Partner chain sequence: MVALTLIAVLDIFLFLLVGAWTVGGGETMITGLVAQFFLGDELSRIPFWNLVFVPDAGYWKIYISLGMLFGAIVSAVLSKEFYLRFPRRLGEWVMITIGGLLMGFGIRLAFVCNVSTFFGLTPQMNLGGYLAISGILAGAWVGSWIYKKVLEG
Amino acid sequence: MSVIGECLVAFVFGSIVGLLVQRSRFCNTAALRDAMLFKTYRNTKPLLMGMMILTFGFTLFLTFGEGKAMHFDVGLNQVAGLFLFGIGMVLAGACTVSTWVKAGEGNVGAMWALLFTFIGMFLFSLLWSENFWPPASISMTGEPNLEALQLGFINARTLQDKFGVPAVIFGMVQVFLLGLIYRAIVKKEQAQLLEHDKAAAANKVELSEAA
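Could we see that chain alone as a structure, in the form predicted on its own?
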């Protein structure tokens, strides 16, 4: 495919995804924040469903040699970085995807969040290029290095290579666990709906008696 063809495919695909995200108001931040703070799961359920589909599909590709997994060391640096990124998402009130959508809709706060996302990424690229962490080449080898707080490469492809177990097996285990969480959420929503109906019925009785 030519470069122009690839750009057209990317434009069409991006437009469709953008339209779906804009119309559904889906947000990764809301999926976690609303579930923990407000006990609502409107965004949580589609997030879990998407994770189950992608996990199974990607690990299936890995098993048959078609998947190209990224290899990067997992360690304390990832934990700290994800924690800071999570704080930034909560302060911005949206994840990166929904920030793009809100900025396109004219939300000034989202525009500022998007601007400083670019600035932060640019500054990080300069610091990483000029001040590469000296012990990185020694401690980040893909193998566990507890002294350097590194756990090595951790993904289904690594487990497949090390233990000979097909990556799709690990994917199915994760899908099963995510499915249990999804099922628990559905049950909790049903219980909340039942309580709401009981409360509404009780209020109706009280109003009828008062009349």
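Since this is a predicted model, take the numbers as computed values, not measurements. Residue numbers count along the first chain shown, from 1. Rigid core (definition): largest C-alpha set, two forms, superposition within 1.5 Å. First, how it differs from the form predicted together with the partner chain.
- Core-superposed comparison between these two forms: the C-alpha position of A201 differs by less than 2 Å.
- In the core-superposed comparison between these two forms, the C-alpha atom of M111 has shifted by less than 2 angstroms.
- Relative to the superposed core, Q22 shifts its CA atom by less than 2 Å between these two forms.
Moving on from the form predicted on its own, kindly provide the form predicted together with the partner chain as a structure.
What comes next is one chain alone, with no partners or other molecules.
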């Protein structure tokens, strides 16, 4: 696909996502924060649902060698980077998607968060230029490089090539596991609802006794 075609497809996709996220008020930050702080899962469930659909879709196409999978070596930098990111998104009250969407709604705080995301990236570029870690993609080999704290490149497709089992089978296992988490959340919600009803009923009895 031509460069302009790619950019156009990306823009159309982005626009639809912006529209859907604005309407649905989905927020990845809330999906994690609310589950941890308030034990509410309004955003966690759609996150899991999306992951299940994508796992099936991606691994199905990877089985046939279709699709453009992300290809780079991974290692400790993913853990460290997303750890910092996780703290940052809760403090900023928005992730990368919701900063753009909230900025589009006129939220100046989100625009401010975006501005500092850019500044954070620039600061990182200066630091990287000093120590060259994590390794740039041009120096990646796909093999573990323990000296650079890198574990190489592994995804559903490399598993298929190694074990001769179609990638989609691995995908189905992951879908099943995500489904178990989903079911556990639904059960927890039902228990919360039951407890809430009980508390409300007890409250009612007390009130009627007082009267």
